[in-house]
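Given next, in structure tokens, is a single chain: the form predicted on its own.
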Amino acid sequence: MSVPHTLLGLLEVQPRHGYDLKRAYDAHFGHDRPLKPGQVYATLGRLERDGFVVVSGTDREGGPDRTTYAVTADGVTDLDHWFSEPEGPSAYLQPVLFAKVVLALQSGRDAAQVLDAQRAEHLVAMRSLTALKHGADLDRVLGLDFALFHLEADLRWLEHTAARLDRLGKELSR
């Protein structure tokens, strides 16, 4: 996830200080991995350095100031390029775990054993993931089912690989 580009959609919505703009990325994006407030503060420091956001007040409300930042014509032009440009496809599972099943048929090890335990794994994540979808908002909803179906295709991996480990064992050993 590109958190510069996340905080400048948020500051498009309406100008926030750092702790707004964190409490706001992690209800809608941080459920498993919120931001460090620092790190809200340093990408606030670039996108201003880069003209991208700048200071539009600074405010008390019993504690110490807060710096409100409001995202700049750049800025948006910056987001409008982000979202017209398609996300390439990402190797979710990796090839650590391809890497593992090719080992493990020449080492002479169990590959099946490989597999059945991340397939393992996967279950016990996409369960997981299924009962935090009870009682959510939508928006967390879409990004569970995010997850869920990229598990999906993981196990629809496993499954082929499963089915080829004979014949991948043999072309390994020639």
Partner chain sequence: MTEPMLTARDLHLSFGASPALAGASVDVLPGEVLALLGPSGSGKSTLLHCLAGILVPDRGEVRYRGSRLDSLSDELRSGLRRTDFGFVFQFGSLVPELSAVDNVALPLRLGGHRRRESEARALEWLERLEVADVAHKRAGEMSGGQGQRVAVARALVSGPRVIFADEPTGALDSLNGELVMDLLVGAAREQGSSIVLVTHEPRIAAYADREVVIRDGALAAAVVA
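So that the term is clear: the rigid core is the largest set of C-alpha atoms that superpose within 1.5 Å between two forms. Everything numeric here is computed off the predicted structure, so don't read it as measured data. Positions refer to the first chain, counted from 1. What changes on going to the form predicted together with its partner chain:
Comparing the forms between these two forms, the C-alpha position of Ala27 differs by less than 2 angstroms, with the core used for superposition.
Relative to the superposed core, Thr43 shifts its CA atom by less than 2 Å between these two forms. In the core-superposed comparison between these two forms, Leu115 has its Cα shifted by at least 2 Å.
Complement to the form predicted on its own: the form predicted together with its partner chain:
So it's only the chain below, everything else dropped.
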């Protein structure tokens, strides 16, 4: 998750002050990991220094000053670049899962058991994510889908590996 670009993207939709920005971020992207207020202000500071956002107003309705930030033309250019550039294909699969299967294999353990345990664990998580989709807002649904598809990818890789092992085992025992 690139926090600076995500905040910049939210500011492109509409200018906001820091707290508002944090709320928008948490609502769309931060269900599991809300932003810390300090992180918002530090990021805004850096974006301002780089010329991607400017202060577009201050209001002081009763409480403390509230500074509103807006995206600049350079900020939009930077976003254009971010959107047009695909992410490096990073491994979403938890490294520990990979390590476990490889090590199970290398040590002659039952990789199918590793798979069964992991499948059950993943499906418990997938079941609750699927249940959360029921009646949720579209952007929440999209976020839940994102998690679901990645968990599914883990499982597919595990099933694929187990099937390959089965076949390999059968070939070796011929």
